[in-house]
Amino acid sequence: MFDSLADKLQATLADVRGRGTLTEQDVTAAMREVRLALLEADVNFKVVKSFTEAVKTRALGADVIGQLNPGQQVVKIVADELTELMGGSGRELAFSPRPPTVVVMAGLQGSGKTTAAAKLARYLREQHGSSVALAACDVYRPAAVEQLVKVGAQAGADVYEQGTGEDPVKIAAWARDRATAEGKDVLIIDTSGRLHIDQELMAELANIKKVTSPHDILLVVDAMTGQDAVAVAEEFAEVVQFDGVVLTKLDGDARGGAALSVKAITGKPILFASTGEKLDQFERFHPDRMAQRILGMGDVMTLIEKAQDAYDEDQAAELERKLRKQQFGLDDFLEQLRQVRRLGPLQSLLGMIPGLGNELRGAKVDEREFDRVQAIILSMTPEERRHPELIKGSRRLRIARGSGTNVQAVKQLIKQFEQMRKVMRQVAQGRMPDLGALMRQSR
């Protein structure tokens, strides 16, 4: 996500930081660097001539120049300005105190609405538990409907439909009166879109916003189009009044165009970000965690909630006992990297931690180890998983056969879990292991 807008901005800022003073030539040339970073991230070039004077204004200020450690200080005010710029603070859905909430999900054909209205149907039954209705307006585009109804129930939200041959407009009052009948804490009304901005297209969510009062309007776009999905934003904006933006596709998006520019070239947030193929990977938008990590900081909070999600107090509670008794086994491992697989793409969540993005940047994680250890780990008796020093000779052969690998992975795995074992029996006896001992044992 935006590896090769952050890799260029952190370039440049690593050699600001570690200067220990600064003159008004070195600030102007950090924002040259920073300008072309930015425009070729595709950002607006509007937008970037905005935020570098914003930015060397601040840093050529009495706060910076001169102080004890500007670089530093430098950092912090860029980090500052990019989250003003994708929209401070954030915010969420208007949530009606009158149930149901009615939200409109607008954009173009291929944006991605339709799999982005079904994410935020999840998003708000998981975070909100909120009951929650799809309603099937888009009639024109081919399987449209059948598409909605098939993720609709992936992600446990009702779907209202009456298939292709109603206009959208009389479905979309229907489905209001439904979901109020119903008693729904939220409708999600999916509509038709174009593949350009029309006056059908226009007049049709006009009328539907009249039917039905929403009280969120979200405009979806794709993130990988950059300023063709701020030009989409603009066109909107002018004839729609949406309140916020959905970006889809960001976790393929390398330069960040778009994020980095829709909310100053329409005034209007973004407040979802889809980062991934699968339902669950969609999330809150925060800019300041967003910046963050753009400038190689970490999302600590992000990866936080993410570990909340997957926890199980009553997983964790028996862990902690089978630990204490020293009965912790290879089923128990395997375990906890199904936890740290529902987390999301490990590359992922490398990057939420500080520091590490940087020194990871560029090594590719290999997610089918994940599915290589656990192959290994399957094709185990349960005998062999609860007591790993059983697996000898032909055990090993018999386990290499069984999961597609070979004698040496087998023996490699066995070796870490024994380490790891090691180590987590010292910590629970209250005792510092020696880190460096391991390490050399594990060459």
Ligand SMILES: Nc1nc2c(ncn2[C@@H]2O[C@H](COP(=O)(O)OP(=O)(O)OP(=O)(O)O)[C@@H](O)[C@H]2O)c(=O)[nH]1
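In this text, rigid core is short for the largest set of C-alphas that superpose within 1.5 Å between two forms. Quick caveat, the model's predicted, so the values are computed rather than measured. Positions refer to the first chain, counted from 1. First, how it differs from the form predicted together with the ligand.
- After superposition on the rigid core, the Cα atom of Val34 is displaced by less than 2 Å between these two forms.
- Core-aligned CA deviation for Ser50 between these two forms: less than 2 Å.
- In the core-superposed comparison between these two forms, the C-alpha atom of Phe333 has shifted by at least 2 angstroms.
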Contents of the next structure:
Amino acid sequence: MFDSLADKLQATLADVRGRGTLTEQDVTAAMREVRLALLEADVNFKVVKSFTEAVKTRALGADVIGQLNPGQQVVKIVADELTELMGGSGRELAFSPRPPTVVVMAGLQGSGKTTAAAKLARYLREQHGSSVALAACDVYRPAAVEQLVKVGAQAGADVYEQGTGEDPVKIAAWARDRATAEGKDVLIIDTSGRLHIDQELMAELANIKKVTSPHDILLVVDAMTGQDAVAVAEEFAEVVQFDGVVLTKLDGDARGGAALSVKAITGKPILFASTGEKLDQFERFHPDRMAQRILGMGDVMTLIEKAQDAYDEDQAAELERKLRKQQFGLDDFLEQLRQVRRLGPLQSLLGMIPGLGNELRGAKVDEREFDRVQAIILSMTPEERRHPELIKGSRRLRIARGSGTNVQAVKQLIKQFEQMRKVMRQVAQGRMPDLGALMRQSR
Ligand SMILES: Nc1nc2c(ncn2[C@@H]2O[C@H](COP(=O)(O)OP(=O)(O)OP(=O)(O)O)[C@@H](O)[C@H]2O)c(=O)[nH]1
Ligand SMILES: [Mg+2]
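What would the structure be for the form predicted together with the ligand, rather than the form predicted alone?
What follows is the whole complex; the chain from before opens it.
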């Protein structure tokens, strides 16, 4: 996502970043490029104008602070302003002290409301341990109730439904009472969408709001529709007070215009971002991390969180013990690779590592490489896996044959392993490894 914007901004700012001194002309020229990049990304022109003006004013007025040179300062100002533009520090759902917390999902037809409702339910269950119920208040589309029942079950949430014969406002009120009676922490109400905003839809939403007193009304916005999405959000904001935005289909949005404009135009923050059809492709939206991702500063926090989710703490402790005793072998290496694999496609992970992202984004990661590595390690004896330094000459040949690879591949793998072990020792000793240097070495 945001690929072309990211490339353009990074190119412009790479130029500025390296400079020791910056003149007003330099800043003006850089801002012209930034302006073009944002407009091409389909960011609302008013937003672009105030954004570049804010950056320019701050850049020209800035004193030389701390360790940063003027070029680096401009980059930092752009990052700060991008963060502000997307909502500053970001926010969570407004949990009610008296459960159930009620959340209403609203939005145009096909924006992703039903999917997002189930994703949010799953997220709340996993991240907050909440018990969640979903209310089926879309009675107009024939298959809408079944769809919610299906995704709700996948998300581990109860679905409260009364088929399609009942009035949605009545269903909402009934669902609220039932969620209270059953002691649910959160009730998420799925509503129907329309092709356009119409009075009927708005009246229905207003009535659902009246009978359920929701703590958050979330507007679900399809990022792929760019400026249209923002216009819709603006119209909604005029008629129904919503509290925050769920941005969907970011995976199909190469430009990023909606993400960058919606907060500035509606004044409402983006709470969550959806990046695919699967239920786990959903995360809290962090403006600061998104800004850093756009500027190629990586997204280490998201990466760390993903890693923590997939990581078993006992295994981590065991690993640390082995590292300390210098017993980290190829079996452990293989286990690490398997862990990383569980995080998701390598391609998407690479984009989150600072400095690597941009460089490697175009490169194709070959997932089959993993299978090769696995085959090689599994062709070794347990002794060899513990002491890879034993692997020479005839052993190397045997392993290559056993794994259906060649001697060169075995050599390469052991070299990579040694490098990884070195890095891990540094990390265990509290030193930050130089990832950039490591990548250059291993090519
Ligand atoms: N690629 C991608 N597809 C998504 C995402 N979110 C939803 N979809 C797909 O978009 C389509 C519409 O999603 P729904 O959740 O049914 O949308 P809705 O707003 O409930 O639609 P209506 O109930 O008809 O108004 C489905 O095919 C989803 O799988 C996303 O983040 N990425
Ligand atoms: Mg729906």
